[in-house]
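A single chain, nothing else alongside it, follows as structure tokens in the form predicted alone.
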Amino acid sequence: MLTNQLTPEQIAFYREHGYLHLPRIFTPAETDELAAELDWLIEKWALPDASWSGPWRQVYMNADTEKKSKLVAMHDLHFYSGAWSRCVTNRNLVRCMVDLLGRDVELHHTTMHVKPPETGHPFPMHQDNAFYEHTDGRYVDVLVHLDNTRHENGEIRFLPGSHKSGYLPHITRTPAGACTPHLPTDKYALDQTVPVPAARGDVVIFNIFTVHGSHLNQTNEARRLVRLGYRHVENVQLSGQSKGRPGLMVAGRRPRQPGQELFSTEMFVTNPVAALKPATDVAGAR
């Protein structure tokens, strides 16, 4: 069993505040093949315009800003690009994992976060449960960061403890129809964040209830960051994206249930074009 990555202090924060900033998890090397991969990606399969939808991007923006503001994504990278995949199953990266989820942990998805230059539009304050809602907290995302963050690039944002309320009700309908899921943002500002920035090689972790968001790219450069989800392998998911779908098991076993079949060898889709569409909105992007 892998264990003892985290100190006790490090778990204590996680518990307390909801969030964790993690230093060095990547070698140098292996950033800069993370990144050349990524790059690949932007260009050969991301959506160059996945941006939020909702009345929030008039208060995050001014009416200009809000015109050009762009965000770059796809989800499951590991699908597309073996360093990625080498990634996902990282031995210290799962050993903090199963420190803070226990011994049976699985990979949920991937997803790619770049904000372009100048025009990489904020991201109001939510949970990624509004995204991909599971029955309990034992889920942690992670940001693998690719590039340094700070605030005028729009780095990570966290209200510290906010996860110990569990799930709270979000914006998903406006009077012109559907919009892509905030908290109100009369009760939820970014000005009542703890900012976390981070080195190229360190992950930032947070618990899928943490309320977070992120201001705007104002530099002459992309921030990327791309967004590993975990979750014990118990923690049965209710709704959203990729739900109904096995995850990679990167620590540990599935329990089998009663009366549980093997998965399916036929693909979930009859149409592989269908199957690498995205949903609606790109899910918890930061």
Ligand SMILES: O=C(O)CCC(=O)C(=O)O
Second form
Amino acid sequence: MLTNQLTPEQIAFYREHGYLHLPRIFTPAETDELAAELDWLIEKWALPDASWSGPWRQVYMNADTEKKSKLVAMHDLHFYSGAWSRCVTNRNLVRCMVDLLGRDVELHHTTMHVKPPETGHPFPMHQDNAFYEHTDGRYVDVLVHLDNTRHENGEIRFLPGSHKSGYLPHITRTPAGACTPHLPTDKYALDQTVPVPAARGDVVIFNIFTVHGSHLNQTNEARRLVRLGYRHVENVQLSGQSKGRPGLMVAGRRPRQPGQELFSTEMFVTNPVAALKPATDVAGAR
Ligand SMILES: O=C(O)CCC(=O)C(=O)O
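Right, and the form predicted together with this ligand of this protein, after the form predicted alone?
Entire complex below, previous chain first.
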């Protein structure tokens, strides 16, 4: 079995705090290849502005920045690039997932988050379970760093131990209509969080219930991150992004339940254009 990549101390840190920084999971050569492929994806496929909506925008940005702020994003990079397929099955990374999730691990999604220079979109505090709701906490999000991060370009920030509270109610509507799920800014402030700056080739992982967010990118270079979502194969998804879609088994096996059918061979997306619309157009996705 693929296991024992993480030390007992690292596993205990993740269980206690709900996140963990893992330096140098990818070699410099692997990181260079992933970054080059990411740039190609940004040019050819990504949505140039998949910004999140909601009243939090006025709290974290002044009026001028708010108008200019953008997020470059797309889902499922591994459907478009072989390098990103190799990334999701990286042996060291998969061993970490087995250490945290158990023997049978399924890939759920990959999502690009690129904060463009100077006004790259902040993220209000939220739990990822608000976007892809699962039955339990056996779900790890992995942020692959293609650039060094720090305060100035909006490194990831966490509320330590917040995963222990389980799923919290998020704001999903305002009087003006639906908005991107987020936690109230008066109760969950970015300033109360722990920053986790990381280097190119590092990953930062966190639990699906860990409250997190990030500040604006104020530098003159893009900040490129890709999130990979892995779950225990028996952690059933209840709603949101990619629900009902089988994922790649990256470790172990998919147990068969009594009477369970094989997966359909029909295409699961009937309207690929609709599937790529940003969060503001597709409730529960981003
Ligand atoms: O890209 C960021 O700074 C935030 C990432 C995030 O919130 C997420 O992946 O859920």
